[in-house]
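Only one chain is shown below, in structure tokens, and it's the form predicted alone.
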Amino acid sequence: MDFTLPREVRLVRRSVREFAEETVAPLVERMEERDEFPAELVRAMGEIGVLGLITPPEHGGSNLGHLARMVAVEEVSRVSAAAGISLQVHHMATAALSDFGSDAQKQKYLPPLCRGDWLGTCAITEPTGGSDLLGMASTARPVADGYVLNGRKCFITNCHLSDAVVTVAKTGEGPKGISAFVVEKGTPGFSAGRHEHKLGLRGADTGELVFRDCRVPRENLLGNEGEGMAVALRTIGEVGRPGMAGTSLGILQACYDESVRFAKERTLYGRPIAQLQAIQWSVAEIFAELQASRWLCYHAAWLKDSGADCGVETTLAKMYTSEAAVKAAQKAIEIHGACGTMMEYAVQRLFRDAMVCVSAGGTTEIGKLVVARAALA
């Protein structure tokens, strides 16, 4: 067994880390204060190639794969989890188009999405819930030249900034009664609604999308009519959940980094608190969670790149890593003592970000159901 990352993945890590520290880090305070995603980051991420990591070269990407993507999301999220989730949700849109799109759709949408001319998103969750796809209320009524969409999606990342939205709606009844569509910004009847103000991941553009007699041309049907369930489940399970795992992994790494730095710099009784056994134990617990989570995440991404069934592994990675990030952030705050509760220290932001990641992309409880079915099979 060889656990060494391929050379191209190591290069991705190095380039994305430099990008995150030089370009993303100076924007974090602004994102926190304004709760807005800096639009200039979209073009910047396109220029370094991070938007097209899982898109084939013939459509503008590099196709370096899901392990490279996992590392990239991790590195961005280590500096800003809000930027990390925006990146990973964009990848969900490009993956859905690559997996289910027609040649014409791929040629039209993927190059601008990879260049950073456009930002993408997937809109699945509704006010009735995100896990119950069959309970969705959005509908798509067939008409002569396409479909008329009506409904509302909520908690959508990249909501107000997206140029291309992959969404699903009911065209019939049952699992085969859901279809997927690509809706472009500016389509009559399609608009972005309220902007959500979240506990964490501030700066990630989150809100609702509204369809009111929105006419979508037939050529914007993604895949065949009735394949929307497959589009949603594959995109969420094999791209969205590992993406959220990568976001949480970046938070975990930041918790470790901040804890080690503070423990070495903070002195008590004339010596760094890193020499105190209680602090050492806390750092050891964070480190253990980080190592365990990293290999769960990397293994799931490697399985995806290998073409193997990875649904259980991606769910396990997301479930475990998001919960581990919360525990690590709490430990990091405790290591910082009173300083950990002050807004100028990053650990309070890491805790808030980690809390939001637990429910984003599938709750822990849903994850346990998926893993339990496999464990009891």
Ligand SMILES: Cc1cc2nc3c(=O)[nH]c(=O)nc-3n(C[C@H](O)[C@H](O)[C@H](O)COP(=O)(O)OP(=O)(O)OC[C@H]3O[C@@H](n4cnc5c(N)ncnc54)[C@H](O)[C@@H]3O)c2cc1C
Given for the second form:
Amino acid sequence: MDFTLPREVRLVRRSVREFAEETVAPLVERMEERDEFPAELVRAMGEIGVLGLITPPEHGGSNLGHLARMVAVEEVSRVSAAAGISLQVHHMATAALSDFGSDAQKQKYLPPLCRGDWLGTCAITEPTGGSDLLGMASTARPVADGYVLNGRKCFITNCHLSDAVVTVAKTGEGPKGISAFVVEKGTPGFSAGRHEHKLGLRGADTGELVFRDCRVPRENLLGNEGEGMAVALRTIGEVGRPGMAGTSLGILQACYDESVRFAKERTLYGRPIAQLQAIQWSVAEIFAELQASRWLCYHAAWLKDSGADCGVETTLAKMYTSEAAVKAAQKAIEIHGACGTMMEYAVQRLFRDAMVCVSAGGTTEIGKLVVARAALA
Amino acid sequence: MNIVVCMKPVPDPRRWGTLTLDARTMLLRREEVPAVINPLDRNAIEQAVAMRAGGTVTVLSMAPPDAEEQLAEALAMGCDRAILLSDSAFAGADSLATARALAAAIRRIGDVDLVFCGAYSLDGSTSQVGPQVAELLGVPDLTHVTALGLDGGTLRARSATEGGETLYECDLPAVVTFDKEVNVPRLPSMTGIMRAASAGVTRWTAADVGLAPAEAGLAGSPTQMQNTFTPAAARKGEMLEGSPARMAAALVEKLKGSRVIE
Ligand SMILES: Cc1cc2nc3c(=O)[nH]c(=O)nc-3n(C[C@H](O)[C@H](O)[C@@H](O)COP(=O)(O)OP(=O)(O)OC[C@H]3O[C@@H](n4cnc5c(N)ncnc54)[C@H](O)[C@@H]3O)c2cc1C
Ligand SMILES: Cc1cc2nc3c(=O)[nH]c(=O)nc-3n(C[C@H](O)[C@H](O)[C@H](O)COP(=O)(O)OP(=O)(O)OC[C@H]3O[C@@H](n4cnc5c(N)ncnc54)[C@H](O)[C@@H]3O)c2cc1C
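Now show me the form predicted together with the ligand, since the one above was the form predicted alone.
Time for the whole complex; same chain goes first.
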């Protein structure tokens, strides 16, 4: 057993960390204030290549794999979890296209999605409840040369900025009655609806997508008719959940960094509070959560890269890490005293961001259902 | 344009706070702090990759085996080939022995139009290696360059001097050392990292570049460090008193007396 990260992954970490500190960090204040995703960041992420991390080279990516992607999402999220979730949901679109797309679809969509000419998203959740996939109401009615989509998706990341949307709708009844499509921005009958304002992850574009008699040509069917459930489950389970795990991991790392820095700088009774045992315990607890989460995340991503079943491990990593980030952020705020509740300090943002990651990509309760099934098998 | 970039791994400046000195050997305990590409060597790599125009950029380092990590990063930034001079015979080299090894390797690479270096390293910081390599190769060298262009077969360079600039013209081949103003180095892209993974690093020993043991490392080094210490610097202050005009006049007299001004 060798826990050393491969050299490529170490290089990815170094490069993406620098990218996040130089390019993403200066945007954070504006993202918090305006709650808008900076469009220039899409192009910048395309240039450094993080948009194509899990796309094969023949379609414009680097295919460095899911562990490299985990580390990249972590490093971006350490600076801005809002940018992290935007990146990770974009990967859901590229993965669904790589895994289920026809050659023509891959050639058409993947290169611009990797370059950052286009942003992508994966729109599954509906007002009928994200946990209840089969309860979705959107329909895709077959017509001569394609389908007519009607329905509404909610809480969708990259909603207003996406150029290519992977989505699902009912073409029949039951699990075999769901089909997946790729819909382009500008298709008549397709529009972005409300822009949500969230507690945290401000600056990540979240909102509604609306299909109103939207005609989608047959060649935009992703996979076969009736395969939509497989597209959704695989993309959520093997890309979306580890992506949210990575986003939460970045928040956790930032909680740790901020706590250590503050504990060493803040002096009380003539010495840094890092010398108070109560503070040491809090830092130790954050560190323990960070390490436990990190190895759950890396192990899940490594499993995915090895081609093994990874759905339970990615769900476990997501569930554990997103809850750990909330606990760590609370501790980090406590270590900061009143400063921790001031908008000038990052920890208050980390807490808000961590809270939002708990439901995104599947709630803790749904996570427990998945894990319990495996644990009791 | 075939370009060789000399790259030195140095301790990560962000971690200098944790660097310590071995009390016995008076050397840095380098293993305690991760190494990074010497920052100015990133500028040299950027310049080479931008100027290569169909030629080959080779990144060359004389360093312990761990330097493969920094060489891989240089490949990810766009260098075509990486060579590591790694041999226990190279240990303890001063700047001349370093330059000798690099020059020998450059000769072995052959057909080189330009050699790029940083103007100085962050750790040793002698600024000697670039000019010494040029001398050993018998080619001109331009140092502390802040802008570089190629006009036909002529190199045009700009370098900053105190209160001004110097413009140079120079024939190829040549050695150029860069200051940080020359460009903004790119970060390794993900596709660069992918390509670097398959490129690999070539290792050469002293014998591979035709150096005898007596010419390499400590044995080939005319300078040998005896001791490292912080000199005790004592400052003397003197307070002038009186009105501003009187103090100014007294100050002028004192400065003239100590020949600081005429
Ligand atoms: C505290 C201390 C004191 C020292 N004192 C002396 C001394 O008095 N005299 C002496 O000769 N040496 C001395 N050395 C050793 C000397 O610094 C290095 O051994 C020498 O190899 C490189 O010199 P530099 O780092 O100053 O390089 P510089 O000349 O400052 O480096 C300029 C450029 O040369 C290239 N380069 C330098 N080293 C390498 C390399 N190994 N591989 C590839 N490219 C390289 C890089 O492009 C670099 O940017 C000292 C070292 C230390 C740590
Ligand atoms: C910031 C953000 C970004 C998002 N981005 C996207 C996106 O890009 N694409 C997309 O498709 N979706 C996205 N989502 C939606 C997300 O996937 C859903 O929020 C999530 O699946 C939960 O669905 P819900 O919010 O509708 O909660 P509901 O499904 O309504 O659940 C309500 C509560 O009931 C609990 N519950 C539900 N079922 C059970 C059960 N069987 N047993 C016990 N408890 C249960 C839940 O845990 C929860 O506490 C995003 C959400 C957020 C917050």
